[in-house]
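First comes one chain, alone, set out as C-alpha cells in the form predicted alone.
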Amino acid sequence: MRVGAILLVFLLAVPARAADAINVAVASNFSRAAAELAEQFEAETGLAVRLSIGSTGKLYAQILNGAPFDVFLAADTARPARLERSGHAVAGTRFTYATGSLVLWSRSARDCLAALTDDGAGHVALANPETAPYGKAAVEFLATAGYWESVSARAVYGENINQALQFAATGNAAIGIVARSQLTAPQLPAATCTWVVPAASSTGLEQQAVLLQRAADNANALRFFEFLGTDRARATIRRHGYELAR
C-alpha cells in the first residue's frame, strides 16, 4: 500500500471529535471543577473538550508562543487582561468565573497557624509565586501577617498548586498553603488541621476566563465559553468550593 493511502486510512480511523475538540487551558486549582464541567458540556452537546492543566503563568507563556488553546481559564485577572491588550484574546470576552481562597492544610501538625512560626515544624509547601497566582497570594499573606521570616527558610515550591498539595499530602512538607477547592478531592488524606486564610489577608484570587483569538470564529468554543456562565455550570463551580461573581 502506498504511503498516501496508508495516511488516508489512518486519518479516516481517527475519531472526528478528537480533531474538533475544544482546547481549554486550565489553571491547576480549577482542574477538578473543569473536568466536571467538561463532562457536563460533552453530555449536553456531544462536543469534545480537551483540558490542558498547568500553572497560570506557564499556560500564559504557552499561549504567547502559539499553543493551540481556544479558551483560557486563568487563576488571576492580570494575564487574561494582558492577552486582550496584546490581541491574543478576543476583546470584551473576559469575565470572572470564580473566586478562590487559600487554606492551610496538614496531615501532621496539630495547629496549622502555629506551625507557621515554629521553625521545627518542618517544610511549608506553596505554589511557585512566579507562575502561580495562588503561590503569589500565599506569599502576600505570609508577608502581610508577619509569617514570612519564619516560613521563607522552610518553604518548598510546587510547580503549581496541585503539586504544593501533593508535597503536604505525601508528608514531604508538614503543611501546605493550598486552594480551598482542593479539599474536596476524595483521595485526600484526613487532615490534622486546616485554617482558612481570611479573604482580606490575600489578594489575586479572582479568576477570569477569556476566549482566545484562535477561537474567534469557532462556534463550538464559543458555545463552551458561554456554557461557563450558565446556572448549571455556576452551581458546579460553587460546589467545588469557589465564590461566584453576581
Second form
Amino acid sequence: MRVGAILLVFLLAVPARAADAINVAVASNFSRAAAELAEQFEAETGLAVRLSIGSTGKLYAQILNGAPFDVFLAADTARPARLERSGHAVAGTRFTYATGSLVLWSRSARDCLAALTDDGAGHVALANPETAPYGKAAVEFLATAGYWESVSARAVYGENINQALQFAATGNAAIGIVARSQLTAPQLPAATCTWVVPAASSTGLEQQAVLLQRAADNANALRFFEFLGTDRARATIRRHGYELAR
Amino acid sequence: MSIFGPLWLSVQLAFATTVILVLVGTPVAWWLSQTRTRWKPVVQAVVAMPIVLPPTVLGFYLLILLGPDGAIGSWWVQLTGSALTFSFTGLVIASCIYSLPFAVQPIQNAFESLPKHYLERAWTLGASRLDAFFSVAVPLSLRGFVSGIVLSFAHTLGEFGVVLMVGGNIPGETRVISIAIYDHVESLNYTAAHQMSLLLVGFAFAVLATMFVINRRWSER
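Show the form predicted together with the partner chain, please, the one above being the form predicted alone.
The complete assembly is shown below, putting the previous chain first.
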C-alpha cells in the first residue's frame, strides 16, 4: 500500500516536472558553463533546466530529426544560421553568447608546440572535425601553421571536444587540442604545458544560441534564452574562459 | 572514405578476435565443462559478464588498463614503444574480452553434452588425454565450435561502444564500420550511412542464415 502510494507520487510528479523543464542542447565545450548558468537560473526563477550535451553537429542532426529541445547553444554560427533558414529555429533570435578559444594541453610534454612537430611525441587528440566546430578549428590551425603533416598520422578523434580532452587527460594522447573553457574541469591533472592558439590561426570560435521553433511560444524557454544575455550570465560565461563583446 | 575500407577493417578485427577466442576459449570451455570445483559459478560469471556490462564500463576500464600509464599499456609501451589504446591491437584485445562469452558458452555447452563414456573408452584404449580431446571431444563438438565462431565473429563485427571509447576513430586503424556509420549519421551524410548499414544488414543476415542452415543439416544427420 505504502509502496503503491510512493509509486503514484512519482508517476504524477515526474512527468509534470519534465513537461515544465526547459530542454537545452549544449555544445560540449560549453557544458560546464551551461551547468552553472542553469543552476543560477533555477535558483533565480525556480524553473528547471535540462541540459543535453553533445557535439554541435550531433545536436544539429538531432534537432533536424525532431529532438525536443527548446534552446540550442552551438559552438559555431553556421548551424544555428542553417536552423533559422530551414525554419527549425525562430528567426531573429540568433545571437553570439560566447567566443571560445582553442588551447593545446598536455600532462607529459614540456613544450606543447614542439610536441606538434615531434613525430615520436605520441597521439594528438582533437574533436571530430565533421561534427565539432572545435575539431574543425583545430584542423584549420594545424594546417595553416604547418603542423598537419606531422600530426595527421598520429591524430585521434574524440566524438566531441570533451572526449578529446579525456584522451589527453588520461595520458592516452600526448597532446589535446581542446577548448580553453574545459581547463577548469575539477579532476583535470596538472598540465605540463598549455598554449592558447591565437585567434588569427583559425576561423573564430564564435558560438551562437538560437531559440528553437517548438519553444516559440514557451515563456519559460524564452526567459532562459533572455537570461543568457544578462550581465550576470555574461560574467559567468567570461569566468569560464570565453570572450564576450561588450 | 570508401565504404569498404571500414568494413574490411571490421572483418579483419572480427577474424583476429575469433581466431584468438577459439584458441583461448576452447581450454576455458573444456575446463569449465569438466571441473567439479565449487568456484565454477564464479568463473562462469566472470566469463559471462561482458554480456551484461555496458560497453562503457568495459571501455572505461580498458582505457585505463591499456593506456600508456595502465598496467597492461605501460608494459606494452616498454615492449613495442607504442600504447595499446587507439591501435588495432588494442581493439583486438578489447574485442576478445567483449566477445569472450559468445565463444566460450557454445563450446562449453557442446563439451558438456558429450557422453562421458566416449572419452573414458578412448582413454582405456590407450589414447592420451590430449589425443582423446582432439580425436574424440573436438570432432563431436563441432557444432558448438561453429556456433562459437559465428557468434564471436558476428558480435565483434557489431561492436560499437567499446571501440568508440578506446579507438580514437583513426581511418584504417580503428575506424571500424560501426564507428564510420555513426560518423556519417552524425554529419547527416545519410547516403554513405545507408550504404554501409545495408552492407552490414546483408552481411549479418548471410552469416546467420548460413549458420542456421548448417545447424539444420547437422540436426538432420
